[in-house]
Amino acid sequence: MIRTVESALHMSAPVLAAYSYCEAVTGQQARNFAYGIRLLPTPKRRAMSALYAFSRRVDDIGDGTLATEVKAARLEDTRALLTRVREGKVEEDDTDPVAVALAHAAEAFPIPLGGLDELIDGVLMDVQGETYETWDDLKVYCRCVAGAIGRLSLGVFGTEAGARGSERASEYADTLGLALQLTNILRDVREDAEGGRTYLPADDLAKFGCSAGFNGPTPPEGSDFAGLVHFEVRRARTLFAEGYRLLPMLDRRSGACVAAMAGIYRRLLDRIEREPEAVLRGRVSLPGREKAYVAVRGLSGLDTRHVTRRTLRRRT
């Protein structure tokens, strides 16, 4: 079983190339998140590195081409090697790196892992081909697979001690899970729809004429695409009003990297709401300019200031 050691200094050699390697399946694979994650000091962002290796294992299998019954069957093994980390049965040599970065990060912070088992069980519902026809099913999908990692990022940041509110910062974290999951299903709208899944509600769909689907560079006939947009981009921006409340109950340095990430992604809204069709012509994106601007905005420590002003407003 692994032991926690606090310092770099005294961590042993296979930890940290464990470390090492999710940091660079973090760097490879996930721009955004890990210029977020840059912000946080040395011990949370190699945690958080783990935790994005684990998740892209599992997202991976998802997004693979492997028959429905091989994915679940692998899904399911992965589901078995959390178990093992959970039960404190991985040791410093094990063969998988992100099974020891797992096993020491959930060692050295109180990681809520069931998390992971959820994530599992939301992309078990893409192989399966799940469909949803109202929001309310749409959220249970986006809590597994971002409210959950929202979920799991607290447990790494933590709350700091004394902070108002901070018996609801798990909800808040889970909310602006989702808020950044509906962004990216907005972005990724075509892409989607080449890979045969369809995420946005089907009665939204339906209600602004856009059933037929989108698997070309231009919308519907007839369809109304931008309010269906418009519609979606309000409820996410709902959302993240909703979540930012969670930032003012983090230190400075987990503050800025939730501000920072968030801060990308709403970002992107703005440009989807501004041309609505450029998803369905390609990736929406930042530029790495603009992206340094949201974390040096981030570590300034802004948005946490204007959220924290906007709830005292609603509490006088």
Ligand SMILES: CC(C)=CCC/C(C)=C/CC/C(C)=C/COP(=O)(O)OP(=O)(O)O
The other form holds:
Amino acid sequence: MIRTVESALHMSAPVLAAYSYCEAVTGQQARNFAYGIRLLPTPKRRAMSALYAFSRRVDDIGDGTLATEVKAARLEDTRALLTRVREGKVEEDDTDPVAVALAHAAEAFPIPLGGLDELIDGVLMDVQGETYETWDDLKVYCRCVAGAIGRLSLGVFGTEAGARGSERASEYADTLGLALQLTNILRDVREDAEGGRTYLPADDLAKFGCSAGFNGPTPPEGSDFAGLVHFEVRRARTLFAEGYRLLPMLDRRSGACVAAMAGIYRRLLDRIEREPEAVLRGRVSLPGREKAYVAVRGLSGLDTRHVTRRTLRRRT
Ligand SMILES: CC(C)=CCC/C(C)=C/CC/C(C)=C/COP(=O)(O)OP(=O)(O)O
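Go ahead and give the structure of the form predicted in complex with the ligand, now that the form predicted on its own is out.
Zooming out: every chain and molecule, the one shown earlier first.
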């Protein structure tokens, strides 16, 4: 049974403590997304924090230094936990605060929990060292680790668009996830290379003379690294433009949350476009004041109105 948002506000001390734990994890670790999540009303903010804390746990298993088979086993433990959540088998006094908060959020909002299975599938691909020949191949991975997060988030945000509109909203949320993930991949080129990983499609790397990979602060000799980055930036921008069509389908504060998350990442993309080689030297980031500015713009609807008008103009 789905609880109403009002009844979700009256919650037991263990559930409140579980949400506080997830909010602390979000505040400390979601260096960019926390700015958007903070703009939501309390029940949605708590539910998004529960989703974030669960996703963080899955991601951390993938990123750690454990052996492949240990990582795979831990990911399957997480999947088993998810099954308990789905079957309503997590009690409020369970010792795992993330499970308690997620179980509560999944009762309060129509969250399509299968998206978290997809996330686990995506991180398993990563752990098993999957490589991507083409953008279509990479898209499968991005759909699992980011598109699914967009679709899960939409369950919390809700949309007033009716059944057919919901389907479209879900596609836009998925596409926005792809845009964020591709931006994230560009930003983390250096860090991933140090961990022995390149996510960018092999055929794009070949086209720009970068098949040798990246192992230092300068591009491979004779390559057109800037060309590669600009090519992927254009691809990300197209995805952002499509994904932004979600914004007018959301209520004001959910729209503000998405506009802040996407707005911060778009500014990262702007920086990367201006200085492609910066991603080989380290992680490109925005100062806190700039992220706060983007969040306030999201709340005032500035970004939403701008994008909606532009999107409509493009379509007519
Ligand atoms: C509709 C909607 C809400 C769509 C958005 C979906 C979404 C939030 C996808 C997240 C994908 C992503 C780039 C995660 C990186 O997390 P990270 O912890 O590595 O990020 P960080 O290092 O930038 O903090």
